[in-house]
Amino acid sequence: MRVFSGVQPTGALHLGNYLGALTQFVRLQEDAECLFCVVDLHALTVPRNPVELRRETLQVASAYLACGIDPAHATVFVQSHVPEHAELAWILGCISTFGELGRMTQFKDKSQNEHNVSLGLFAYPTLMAADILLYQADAVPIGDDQKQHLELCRDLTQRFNARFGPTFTLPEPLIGQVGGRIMSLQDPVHKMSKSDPDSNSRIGLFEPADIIRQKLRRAVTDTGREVRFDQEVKPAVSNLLEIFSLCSGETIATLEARYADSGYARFKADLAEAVIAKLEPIQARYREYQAAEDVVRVTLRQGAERAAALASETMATVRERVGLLGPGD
């Protein structure tokens, strides 16, 4: 099975990238032939400082190899030093109707209250099914706010395959059953978000402990003082109870258990450990990787040279299915 899938290099990385997507990383590339891609030409959908891009580039990469990701089991690149990502979007955008990309959630939420709203945050969709389709990815590990995204993939796929022969891989998507979606700390009706303007909604990944400790003191809980999982009457507390899970091991009906009538206070501050206790490690190897930038760009280099050689494969048959002219023919 090959696994196609990409963080953003846009702020600083938090929990829910962690749990949700990058120890699931970790665990695929054991048993699939996978690519991690830092997805640069996403973040240029809004106005971003190239100095900071930059940086938040390497960063993205450090930290993957931080949590786990190891290069000699998985691809790691950055996506822009693959040309073919551009050009197979363009490809796809082609075969894309304005109402279906216009109709994209995350494309009405982020273009809310906009005035000049770019080409690049309307297309999004379509980049992101080039990056996939563009390594004959199988499966495709995301959060379950990118489901639409890859209903997308999946229908440009099909409409590709039946009018131009079979060309790509039909993707499937891979949804964690737990940690799929960590949320918010003070809105726990919407996600765990690099861009939520409360930094107190979030935990970084590479942040100290006293400030964990702050913010989960801090969290929302929901009315009463029982800790039990319950998504619609208790989203904070549930949301909390899924971050301890993830974090010590332990299953969400222990901690419940555990918790059940001792209060939130004590339940806060022994989750503030475990998460604290989790990340340890991970930032003592990102602070190994920021002090040898050198290997990670190896790496980046490395990585695109394998992704590269798999890109134009796909490519030369995409262009002769399009009809593209080929400087040999």
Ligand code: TYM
The other form holds:
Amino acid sequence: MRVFSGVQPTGALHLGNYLGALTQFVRLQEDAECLFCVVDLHALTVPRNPVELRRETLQVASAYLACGIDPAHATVFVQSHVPEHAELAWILGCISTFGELGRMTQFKDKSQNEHNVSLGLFAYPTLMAADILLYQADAVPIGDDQKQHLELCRDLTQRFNARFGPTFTLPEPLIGQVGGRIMSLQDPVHKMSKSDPDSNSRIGLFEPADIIRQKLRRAVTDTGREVRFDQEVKPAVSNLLEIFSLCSGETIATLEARYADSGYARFKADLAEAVIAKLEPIQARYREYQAAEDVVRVTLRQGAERAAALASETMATVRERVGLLGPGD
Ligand code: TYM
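Next up, the form predicted in complex with the ligand in place of the form predicted on its own?
Starting with the chain above, the whole complex follows.
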């Protein structure tokens, strides 16, 4: 089985990225051939400061390694180091329709109230499909918010294969039942997001312990005092229970039994310690990689070589299938 996924270098990673995506990456690398990409071309779909983008690209690569992705098991690389991503995105763009791209909810959300919406933002899902199809991935670990993009990728796969002959593997999404959608700490009907202007809504992967304690103390709760998992009636507490369970390894039922009548304050204080215990070793490794950036750069260079070999194989077939004249033809 081959697995592909990507993370954008846009702002600090948060607990939603970690619990929804990165923990799945680490688990999958044992049993599957994995490629994990820092999708810098996707980050360009909104205006970016070039110096920051370069820095954040290295930071996401360091975060991958700090979370436990082992370059001996998985290929870690930067999207723009393999130019075939952009080439395949163009070809897939030529079979994508204006209507289907316009229906993407992420595009609708991001373009709302914007005057200068870029072609890149509109075509974001086509580039994402190219990332996946270039490596003939069987499975794509993602958070729930990327489900619609993956459905579009599957539609494009079937359309391309029907029009030009079997070329691409049909990829399956892998979305955690728990952790696939971590919600905002301030507004539990919205997902935890890098772009939320209120930083109290999220916990950064690399935030200090006292800030994590403070943010969880301030996290909104629901009416009543009972700690109980019920996403309809108690969305805020249910979200906190999911985070607690994923960080401590205990089941939600165990946590419900322990905190049923203890009140929110003790529940949130213990939750903070569980989150801190989970993140501390990751933060320590992250600091080590930050101090040894050359190690990260070498990993990325080797990763790009491996990825490029796979990508050029797929692109040779794609160019031939769609009828591009090769220089040697
Ligand atoms: P990005 O960087 O926005 O998010 C990275 C991953 O984190 C997941 N995620 C969440 N999971 C649970 N709860 C949340 N609140 C939460 N917020 C974010 C995202 O679903 C994602 O898995 N479009 C992708 C990047 C990408 C990609 C790809 C992914 C580009 N090409 C090819 C897979 C395959 C994205 O949203 O990145």
